[in-house]
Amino acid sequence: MIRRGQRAGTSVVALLIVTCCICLPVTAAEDDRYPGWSDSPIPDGPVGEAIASGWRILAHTQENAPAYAGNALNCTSCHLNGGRTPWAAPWVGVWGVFPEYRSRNAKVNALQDRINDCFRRSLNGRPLPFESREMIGILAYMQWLSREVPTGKNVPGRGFLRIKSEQPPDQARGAQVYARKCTLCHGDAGQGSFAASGEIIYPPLWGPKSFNIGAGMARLNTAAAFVKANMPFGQGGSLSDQEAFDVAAFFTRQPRPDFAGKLEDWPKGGKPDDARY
């Protein structure tokens, strides 16, 4: 459990659970510039509280939101490292570039809407009501990483690097990368992998405990600049952008739960070419 005055992230099963991978490093430059990109300690009194139990939630979403979470995966099975890694969807500064229009719903999205997104596709679950005490947890923690970064600053590394293939995506080429670099961890069959207490340690990418259909990881695009920026394990970027995009190719089009919302989405046009539906 991380305790006010600790560092976020510190103990060993925490590490695995909330880094899933080691990434691209941050730069002693960003470091300096914005603190929430360093590992530290959560300050105390109520507001540390609520930020510590944000952080249980966001890295232990099965153990600490059970209602609204309906996979195996945490949140920071995609925001790696607390979300404080560059290019893997990171949290730092997110705080302040909401309210934000998202052509997925047509809408002017309030940072609450986009979490409950996650927790809707990602986390395949349920929203959060705004006033609960999950909400107010993720709220907190993303606003503390967020400190320092000026309102409506994208920081250096938000969301995901963009990349481009010189072939057609191959899903039988990426089912042979998946063999070589991936099973290790996420097994043959996508399954991901478990500690003996039930608790994932590395996340399912597809069959019924992975990300449904709607998620961005389902998207060809983003889950191939995740997969080169991040994967696999201790070697983002060993990866060329083809074979992240052929991996990518494969293992996005494999089974996993359907989304119901899905005929909801992209109302005024603008829906991608790489949607899943």
Contents of the next structure:
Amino acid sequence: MIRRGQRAGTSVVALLIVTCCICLPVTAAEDDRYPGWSDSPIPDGPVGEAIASGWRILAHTQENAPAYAGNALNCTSCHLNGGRTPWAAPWVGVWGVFPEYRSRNAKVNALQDRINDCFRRSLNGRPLPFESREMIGILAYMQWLSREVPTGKNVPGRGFLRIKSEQPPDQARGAQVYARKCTLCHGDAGQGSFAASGEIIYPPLWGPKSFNIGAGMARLNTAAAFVKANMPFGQGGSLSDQEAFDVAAFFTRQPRPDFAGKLEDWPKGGKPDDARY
Ligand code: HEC
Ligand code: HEC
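Output block for the form predicted together with heme C (HEC), input the form predicted on its own:
After this comes the whole thing, all chains and molecules, with the earlier chain placed first.
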């Protein structure tokens, strides 16, 4: 748990694992302009308290927003290092790029809508009321990370890398990549691992405690791009693009919760080829 004046730090797991140099196309000069990328002390005062409460929800979602989280993941299981990792859909800069039109619901979405999308899909849970204490805390944290990023500017490393596979992705080859490079942490049945307290050590990749079929991570291209840049944890960039696609074809297609709202997605078309439904 963090207190005011302390740092919104990396997860315990992240601290335990040696992080290698990741050679991805984000220039240090551009990075340095935005203080949100680095670990800095949360300010004092009521806004600082809201920022800290937002961080607690994002990094320990079950414990701090149990009414809304439907699985075992934390928001930071994918938005790595508290949303400060380029090419892991960082939250640095998100404050100034919403509202944004999204073809998935064919509407202009507020940042609150986008946050709730991940609650409903990635966390297989329920949306937060816009005016709730939890939502205000999350917004305060994201605004704080986005300080000094100009309004409307996409930061370098927003979203995910774009990668292409040379051959069609192959689930059987992906199962082999999984066995060699992923089982160690995520388990041979994708179940992840948990401390006796219930706290995640390694998050589940499929099964009832993982993200549902409506989540961005259930899409082949998104999952491949996330894995290429960030996995195995601490060794981002070490898999070939083909290995990243093959392993993504394998784990995205494993059994996971259904998403009841799927029939309402892409009401005006634009459904991507790699959607699970
Ligand atoms: C299983 C992985 C996963 C988890 C867990 C997750 N997200 Fe996401 N999130 C994504 C993906 C993937 C995207 C991008 C989706 C896309 O490109 O359509 C995203 C996008 C976002 C964005 C928009 C980023 C941008 O640049 O537009 C926000 C904000 C966000 N998530 C908030 C959250 C919150 C809050 C939680 C916890 C309730 C959460 N996410 C949990 C995978 C995840
Ligand atoms: C050394 C341990 C380790 C290895 C090996 C590893 N991961 Fe991860 N993975 C993690 C950790 C830790 C997180 C969550 C990071 C956090 O919470 O800060 C994670 C998160 C993820 C996520 C997003 C969260 C979720 O549950 O969906 C995906 C997807 C993922 N890993 C896929 C893979 C794949 C595919 C491989 C093999 C190529 C792999 N990982 C290898 C430790 C590992």
